[in-house]
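Take a look at this single chain in structure tokens; it is the form predicted on its own.
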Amino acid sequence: MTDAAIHTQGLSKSYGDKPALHGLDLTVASGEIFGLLGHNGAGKTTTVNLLTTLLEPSSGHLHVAGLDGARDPNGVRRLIGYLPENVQFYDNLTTVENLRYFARLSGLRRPDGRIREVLEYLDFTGHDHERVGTFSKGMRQRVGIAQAIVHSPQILFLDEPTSGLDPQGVRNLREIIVGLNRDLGMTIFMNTHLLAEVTRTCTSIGILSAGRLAYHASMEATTRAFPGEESLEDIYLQIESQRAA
């Protein structure tokens, strides 16, 4: 487990009488872009709240970036970077302005050099001092993802980050993703139901099914177990046909 990033041993949570994640065993090697696929309500916007410490599991352990995820939740916090599917902002106030704010709450003191950093990084120094209010969605997810790596994060994760945007949109952020992996080392850890995605940016990949862990390899090792499968889509209904039965 010392080079992984993220280790869950029979994590579960339910809500209620009402079960979201059965038993997850997961390990995510450090340097990975990883792909959690599954079927709404499959488990996965849970497994992130979880793992992300948003919430506390009914059962089982978890560890990111080595560290206990239920005894030092505020650690955790510190060394990972977290996109919701619809992040929030002040609008009325400008993009250096909302980036300052979250820079502060991750602990940074003076922030304004490290956000022109990223800025630059994303290619949005344009927009500094524009509302946030006034952005598209493509430009509110970049400004998205500069808030969750302004703090230099070990680990980040991504819940559904091509919801809403277009082809144009989704190639960007295919782009920023694949570059804070092979520029920074950045480890990535991806929701997402867009096969075509997985296929083009994650280096490993978990399918879940009913809360379930059905499948955990390796792009490579996928392509290779289902020699006789066309395309990610196919493997993947063949994975939850299987299950099913």
Contents of the next structure:
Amino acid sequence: MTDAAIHTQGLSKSYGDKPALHGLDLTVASGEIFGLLGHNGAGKTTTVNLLTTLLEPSSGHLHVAGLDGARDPNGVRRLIGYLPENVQFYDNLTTVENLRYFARLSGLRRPDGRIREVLEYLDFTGHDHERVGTFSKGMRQRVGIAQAIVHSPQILFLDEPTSGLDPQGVRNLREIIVGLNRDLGMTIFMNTHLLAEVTRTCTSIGILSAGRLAYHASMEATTRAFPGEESLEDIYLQIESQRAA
Amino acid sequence: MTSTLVVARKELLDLRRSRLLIVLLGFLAVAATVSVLVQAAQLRVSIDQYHQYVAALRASGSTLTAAPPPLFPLQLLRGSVEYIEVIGALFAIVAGYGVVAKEKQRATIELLFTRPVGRHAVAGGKILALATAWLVAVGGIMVAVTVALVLVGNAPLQPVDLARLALTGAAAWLYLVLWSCAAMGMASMARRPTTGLIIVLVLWLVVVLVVPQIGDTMDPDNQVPGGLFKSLQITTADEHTVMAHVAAYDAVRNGLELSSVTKHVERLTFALLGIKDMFNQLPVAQVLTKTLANSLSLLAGSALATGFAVLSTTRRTLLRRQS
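For comparison with the form predicted on its own, please write out the form predicted together with its partner chain.
The next block holds the full complex; its first chain is the one shown before.
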């Protein structure tokens, strides 16, 4: 468990009497790019919200970066970065002002140097002093990644990161995700329902179905286990049909 | 820098760039200043008339002297204080609602709460920003009306008058912070911020307009313009004797007025500025002693509203789903 970036045991969440996640047992090793797949409403966002401490679990345990999410939520928050689906910012503030705000909240005292570094890494210079309210979806997504990594987190959580992006934007984002993992050794936990994205980006996958983890393996093991299948879509549909049966 | 200060700094920057807030504050400042200008112009006319009268008296060879009209230049601020009480409170509600509603509706709160912020840092930072914004706004308005008093009203202000103005400004500041905190707290607590806004607007209607209006209407002295007792040339001592016969009625009327924090602010500021005749000859310390209950009520109201905002602006309420 100590090597695991993320470890959950019997993690459950209900909204009132509506269960959203049932006893999730999941381990994601450090340095992985993990893709969590599932239909809309399968419990993906609930899982990310629990792991990022935005939600409190109804039952079960979660450890993120070796820290107990229930006992030391602020410790977890120091070590994670988060990019929500449809990220929004303070529109009256510029790129740098938004990033400075989030960096300072993460404990960086003089964040300007780090902000410059991150914007250069993301190839997003030249928009530093423009107000975020004027940005396109793709530009916002870059600022979103920048705010998620400005404090050099160990684990990055991405909720449907390519949602609403054009094909070029999707490709750029995929390169960034792989780069962050390769260059900075960041563990990445990604929620998506786009199978092609997972095939090209992830080193391991999990499939959530009706709030339960129906499948979890490395991409390598997955392609070995389903040799006759042509795509992850087929695997996904096969797992779903097995579960339904 | 603590997370409370980080949040406060960002909120101030956001407020400073909010066109809506700038327009509202500008409107309030202009309304308050114009009110002083109009009253100051009227004061100049009455002073000129007095001088003309004295000159005419001298020209006629009369040895009679004419007593100058009572001059209490701070009384000219009556309209400005009323603008702050009514419109200022409304704008304070808009500002307090805005700092929470924007975060909830745009989901920026999720980015905020995945950061290691302290338990009350978000609430504390937002309140600190609102309090600072109102301090600047009230300070600006007080400077504008003072300049108008001096330049247009030719008001010979003494240091004690400046102290009265500063105390009036402090009361106005506490009052506006109270309304901003009430709005912030309700917008946080309600599942939908707009529901919170509606509740505070209803509260504003009752506390600022309805209750004081009922109190004023019930006041026997208000039945005639200029005051019933004054128009009947009844002395203050006799007025008290008359009112003793309707003590129960007056207690109900007074109690009703005292349930409104706006009325407390009005009584305190009107006393400080000498708008109420019974206070305009008293030193500041005595005015403050006589209006201690009003000051304490205002302080208690502000403390309650601030506490309410702190306790209701939490992770749980801000992250609660709106649907």
